[in-house]
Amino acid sequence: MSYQLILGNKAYSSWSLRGYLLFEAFGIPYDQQIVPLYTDAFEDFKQRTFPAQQVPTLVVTNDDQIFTIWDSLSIAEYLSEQHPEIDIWPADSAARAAARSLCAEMHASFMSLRKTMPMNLRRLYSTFQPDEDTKSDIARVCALWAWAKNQWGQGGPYLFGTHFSAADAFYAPVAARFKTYDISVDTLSQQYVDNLLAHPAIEAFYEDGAKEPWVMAHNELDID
């Protein structure tokens, strides 16, 4: 079995970071392809990998069968089924259910945070001021982190302890946004942000993003 993971621009694509971490943080071998967002190459990708319309997209080759999986949550579940020894999800059933709930909420919520704080790993905005809806999203994220850490994660740097899980992969782009926009959070949340962004796979993603030639104007804010 072999995997090809198709990602968007690393500097800007939050969902690509999630898919990338599902491989890199767990040591799963794969090939990687970058397709810059909102370009002719991205339109070609959508036609070539239909019905996938977004990144990350995973192309799986298994003997003579080739099939496509799109959406980070679907990729996480598939990899968990194929590699149960890796513990992409927490081993404890209650913690595993909690991690899936956290990922599902991340997947479907926090629209103000996404809209007003677009991912940009190449910038630091020290004067950004979140609006009330974005503040509410930030508070909710921090509350979820505190709940998971207090329930299951007190013994390690991640949400569920010493072992990096899919939940950490899903919240890594939020941690990156908190850094980019210089968001002030409570001590526990800041420690988690620092620990998460210090993960070698995330550091490597930042380095790759810094080298990319593409610029997405709508992800570049006109503030310091």
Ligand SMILES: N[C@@H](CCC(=O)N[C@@H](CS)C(=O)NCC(=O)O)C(=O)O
The other form holds:
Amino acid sequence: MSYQLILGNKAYSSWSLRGYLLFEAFGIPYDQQIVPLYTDAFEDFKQRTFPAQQVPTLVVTNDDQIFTIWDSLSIAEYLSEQHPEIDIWPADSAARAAARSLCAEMHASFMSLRKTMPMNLRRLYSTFQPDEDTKSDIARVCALWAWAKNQWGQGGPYLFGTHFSAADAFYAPVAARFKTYDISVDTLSQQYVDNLLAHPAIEAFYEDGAKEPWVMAHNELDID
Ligand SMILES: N[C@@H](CCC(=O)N[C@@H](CS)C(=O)NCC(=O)O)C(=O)O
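Can I get the form predicted together with the named molecule as well, since the one above is the form predicted on its own?
Once more the chain from above appears, this time first in line as the rest of the complex follows.
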């Protein structure tokens, strides 16, 4: 079995960060390919890996079978099935269900936050003002973090305690956005943001993103 994980620009692609962490944070061996978003290479990737249209996309080679998984949640579930010893999801079943709910909500929600605060690992804004919908998304994220940490995460740096889980992978790009846009949050949330962003795999992703040549104008806000 071998894995090729196709990612977009590290500076900008929040879903790519999630897919990357599902491998890097759990020590699963894989090959990484970067396909810059909205370029000819991206169009070529879509042709090659149909029906994938977005990144992250995982191409699995298993003996003579090659197949494509083109969604971060599906990648998490597939890796969890293939590597049950790793605990990509929390071991406790109630915590596991909560982690899956948190990931599903991230996957389906927070549209204002995602639209008005695009991930950009190379910028630190100091004058960003969230609109009302975005404030409400930020408040909901912090409430979810507090709930999970109070139930399961008090003994460690992550949402479910000492062990990094898929839920942390899914909220890492939100932590990065809070940093980029200088979002002021409660102490517990800020501590969690700091813990996540200090993870060596996330630090390495920032370093790679900083070196990328591509600039996507619609991810760059015209503010300080
Ligand atoms: N639901 C997908 C979302 C993936 C996604 O939106 N990826 C963006 C990059 S962050 C993308 O590929 N955008 C290119 C496009 O939509 O054409 C997942 O969970 O993986």
